[in-house]
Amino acid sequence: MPDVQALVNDFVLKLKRRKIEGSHASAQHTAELLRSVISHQRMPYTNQAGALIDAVKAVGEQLIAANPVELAVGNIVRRVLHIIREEDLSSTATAIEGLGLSAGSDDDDEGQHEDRPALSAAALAAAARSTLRAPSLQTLLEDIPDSAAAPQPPSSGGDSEGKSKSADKNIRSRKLKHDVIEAINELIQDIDTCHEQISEQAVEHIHQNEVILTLGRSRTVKEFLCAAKEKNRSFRVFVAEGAPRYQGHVLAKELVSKGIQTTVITDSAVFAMISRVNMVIVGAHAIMANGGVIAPVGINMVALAAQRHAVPFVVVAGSHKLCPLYPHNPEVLLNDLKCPSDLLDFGEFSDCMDFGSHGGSPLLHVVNPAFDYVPPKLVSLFITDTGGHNPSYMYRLIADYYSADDLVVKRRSTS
């Protein structure tokens, strides 16, 4: 796959150089890349799902290792692995049911056909899981044509039967790949429209004459507030500026352009202003399996202030930000340290050097973390493109999107 490998290398380089930032862009590009990988993957005669899983895992490990802090990349890799398993399970169950129906049609006795028990769900699942395993030696021996076991008169029937089986196998492999690609297309569509799905719920949570506080700049928060304004909701927004990058200034301009009354405050003024606020609405970088939130730095301070004054703390985020890992996992205990120039100009460091006693080592150190961790007890409600959920329900929601067997992708890449 020379063309696909070039795409993978280019995307890995962009992740390493931080050319692609943000959960939404990272998730969308990852899904599109994995779709290309699957579409160019050559399917073997047996274990087609296993071949797709191995190909996606090989690419996924490279992407995750390129920028482990961008958790959305790992989320999409695991979502695609889950899609492959689900589609293979569905196609295998359909094939087994078809075999049962064909066997029943060969029986002339209708009474015996009615008495035959139907295949149980456990049998279908077991047969589907077996397709993900490599064929054993016994299985290969059992698949030897009958002509090797007992001589049969030469005829064209055996050749035609073998060709029909091979054609049927090829059709099934193409159908599996087609179904997986269609499911990935739906995933990409969900990522594209997640902001619209979340914004439709704005009128249910924002009411007349409320005061809302947010910090920094989040596209999801902006779309959520603008949707409420379009529904003739009258409210006011306090925007904490989000130092040191001051993305709150950008959000304030965007809200004012939509006719929303906006007040910019400093981050240190959050505790002073929180008593006037009816609700806090913020975005997220990732939502963990325990309901905790990886969010832009400073949001944990806002959550503590909201808890102190009994103000609802609402997190709006797309389902692609749902991460099946827990915050105590070693691969999650990372933070992205931004450039010190966001805080101080490089020229200011010259006065902080002691060249006499410390060999030129700086006495002043600048730490500029990008993310905070907000524990689930500080979150009142999550609003995703699937609806509103309590923090205690997030693990159930995550279980619908990921398979337990695919959680090792991240650990394998960091080992």
The other form holds:
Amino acid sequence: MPDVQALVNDFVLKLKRRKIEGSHASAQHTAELLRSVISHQRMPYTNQAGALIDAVKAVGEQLIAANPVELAVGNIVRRVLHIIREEDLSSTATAIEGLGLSAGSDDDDEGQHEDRPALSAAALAAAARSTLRAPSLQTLLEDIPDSAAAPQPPSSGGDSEGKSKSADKNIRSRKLKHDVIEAINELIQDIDTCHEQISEQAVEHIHQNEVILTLGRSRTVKEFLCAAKEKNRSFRVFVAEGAPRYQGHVLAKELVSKGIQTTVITDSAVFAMISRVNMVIVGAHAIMANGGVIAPVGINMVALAAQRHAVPFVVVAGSHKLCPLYPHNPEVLLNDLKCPSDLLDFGEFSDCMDFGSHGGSPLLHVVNPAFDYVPPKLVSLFITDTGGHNPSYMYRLIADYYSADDLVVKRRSTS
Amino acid sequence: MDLRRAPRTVIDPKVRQVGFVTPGAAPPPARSHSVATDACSTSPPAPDLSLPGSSISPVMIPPPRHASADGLSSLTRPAAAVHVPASPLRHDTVQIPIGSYNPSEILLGSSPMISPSSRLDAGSEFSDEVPTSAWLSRRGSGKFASSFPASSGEMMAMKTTGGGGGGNTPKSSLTTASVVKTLPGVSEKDGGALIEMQNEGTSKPQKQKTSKAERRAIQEAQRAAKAAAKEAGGVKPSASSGGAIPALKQGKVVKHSPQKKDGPQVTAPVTTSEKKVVDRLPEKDRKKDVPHPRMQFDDKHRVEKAKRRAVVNQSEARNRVELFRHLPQYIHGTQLPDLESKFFQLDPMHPSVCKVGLQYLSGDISGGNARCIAMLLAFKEAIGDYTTPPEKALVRDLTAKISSYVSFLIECRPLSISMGNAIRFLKNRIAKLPHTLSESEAKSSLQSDIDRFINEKIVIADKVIVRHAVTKIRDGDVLLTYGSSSVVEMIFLYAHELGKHFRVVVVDSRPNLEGQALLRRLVAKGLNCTYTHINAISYIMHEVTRVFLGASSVLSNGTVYSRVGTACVAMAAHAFQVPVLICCEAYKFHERVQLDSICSNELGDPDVISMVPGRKYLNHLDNWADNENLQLLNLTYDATPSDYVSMIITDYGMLPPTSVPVIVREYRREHLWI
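To test you: the structure above is the form predicted on its own. What is the structure of the form predicted in complex with its partner chain?
All chains and molecules follow, beginning with the one already shown.
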């Protein structure tokens, strides 16, 4: 599959050069790339899911390494892995069910499946999903027999499949690939339409005469506000311009074109204005598993100001921004330092920044980080395409989307 | 002696009561008060004085006389006490010499009481160096001494030593205050005052009982001060400043003016006319205590009126932000050409004032100190060229002139609070000009007043602040500053000169990008700098150990009114547990209070927001004014809540924000008589 490899290389290069920016774009590109990887993957007779997983992991590893700060890429890789596992499990489950119904109890499959032929397909699927999740209250509530919920190594599905009858195999192998691609298509569509689903909730959160503050530009925020406006809510928006990218200017222009009362303020005036603001709505770069947010630089300042004045701090983000990792020192490790020329004119200060002049270390350093980390205690609410959630619920939401085995995307040296 | 002592001991608790009234540093002043009074009463020489004094004080009606005597005594005693309470705030330990000077039981006993006042780390730390330096620098000018931290100590010392030496105890303190006027009656009056103080009868305690509320006490004290001033002739300022703080309650002093008339030795030549003025003054003063409400620009009626008077043609900006209707906002650039064309027609405007106005308008002069100095220098020049028109009084006419200049400057750019304070000072000086002075004398006295204000309140104050602040810089520190503050820059440079190794983080923000100029100057001096913008504040704050910020003004609820963005920086520092040190000269303090940044602020030119310098492709907001839904807001100041501030470094020392009202109060008193 040279063509796929070329695509991967191309994408890796773009990521490395930061040609693709923004979590939405990179998520979409990643999903499309993985789809073509899977569709070009030749399926072996045994352990098909394992092969797919390995292929995806191989590509995913490269992509993540290309831009570790762009967490959406890793998220999508993990989502795809999760999809493969789920599809595999459910196809196994249906196969077992079929076997159980047709062949009765003379099934020669391995013993671990024998004790649950009577379960319904739905229960099986639930059980299969539950094996991928961290143990939680919900698992207990679903009332599944212990035996069914017993941990089942995902790869064993492939193994068992390999042992099942060859007549089913062909059909199922083709079906697996097909199903996975279908699911990935769904994922891509989800990423595309997450704005709509989020903005549907806008009317529940924005009331008449509300004063809203936002910083920088986020497409999700824009759609969210516009949706509220379309429902004939009239409200006022303060847009902090978001130096050094000044994307706030763009957002202001877009909002004004929709007829929303917009006021552009400098970033430094955030604290001054926040006392008159009813709600802060911002977009995010990524949402971490602890409920912390990686967001464009400056948002932590806004969050602190909002907390000081007890203003709700709402983060709107599509589910592709949910990252299953817990942040450690995110300000440094999950950050990008941008070009100093955004802040200082090189012509004016280049002599001071010269490493050659003052014994190796220049007198002047310029710090221009791209992201801020907002700790979960400063966030009041997350609005995702699945509804509103507390920061403390994020870990649970993440368990729905990711398989616990994929948190570290690395090819196993063996198998 | 016994008689005298008894009432005083009774008084002491009362005095303390008054002391509690002082908001921030109540306990220390109270203690020092009592100490002072004790010192007066118990020091052996005092009685000797009182003996001659008693002969002087035969007054017609005994009870009032006592009252008046109380007033006088309160005057003199306060004169001692005033300095004392002031000093603990500034440099507590300055007083220690006093204690040491007088080994007498009471003082010794009291000195430990004083020491608690040095609870402020700052105060205790600094007391050694700062006071001495200030003192030394100021020593030559005894009359100004009162305005400085050390002066209180100095005066106290003088006084006490005087007391020890003989009868001139009070005189010395009073004379220091009154040297300015050098009135003939001073010494006599002092003597009389002291004497009367000694004589003061038992009536005082009763009166004190009657006065409960602090406000009332202060008013009465003011009245007492006025009366004393009347007596003293020209010495009024000193007296008032002296009398106000201790706020002893000799309520009736004013009414006892007959008594003063009776005492011919005591009263100065200036008589009835001034007395009337004095009588009216208390009312005015009380009103003055409350700052005037500022002009609200959403009040159409008043705006119309103001417009009719305006020199500058201004057109209201379009697309104004609803929230800020009460603030003036004009289209930038429309005023300048208009003014320039009028440059030669503005008869009433002095050219130097006009020049300064234009500089404000174009932004050539910015920064609290720079603007204030420019304005004062312009006024000085204008005063130099001033001639009193025939049939007009200099005092009235010049005040009106200055007022017209000020309103012109306001039209160019709203006044900063520091400028307001300076103007108040100048008008006060004009109003207090003795009628006896000739025009040229009056002018030169005003000009020297202005010079003194600039020198003492700004230049030397900055030096004192730098001395204080440098002690807070240690090797290896990472110091953060925001925007460009002249004092903070001086601190960094001085610390660098001292050979301290530290790194400076300059945080900047649009639209002014003042930090770049500061950065340029610091780097040129060889300081190690890091530059970033305000959005990255939480990124950079991890490595910062101290935050030094300048201020446009410090309001009496501890709010720091400063360049917009300061609050964000202070907030981030607070969140990361980094100490925030505000450096601000005491003349910028103001008794106004403010809770948010919206009620009073200044609106800058909105157009600068739409243009990002050096980024031509960022032109999304061109022609923004065409769309009525879009507004740009360019705030100039914001208000930092006091709980984000760890310490305020001022020329009086280093204090917590809760002590600001005390400084404001003390300063205002002092203000009257420098």
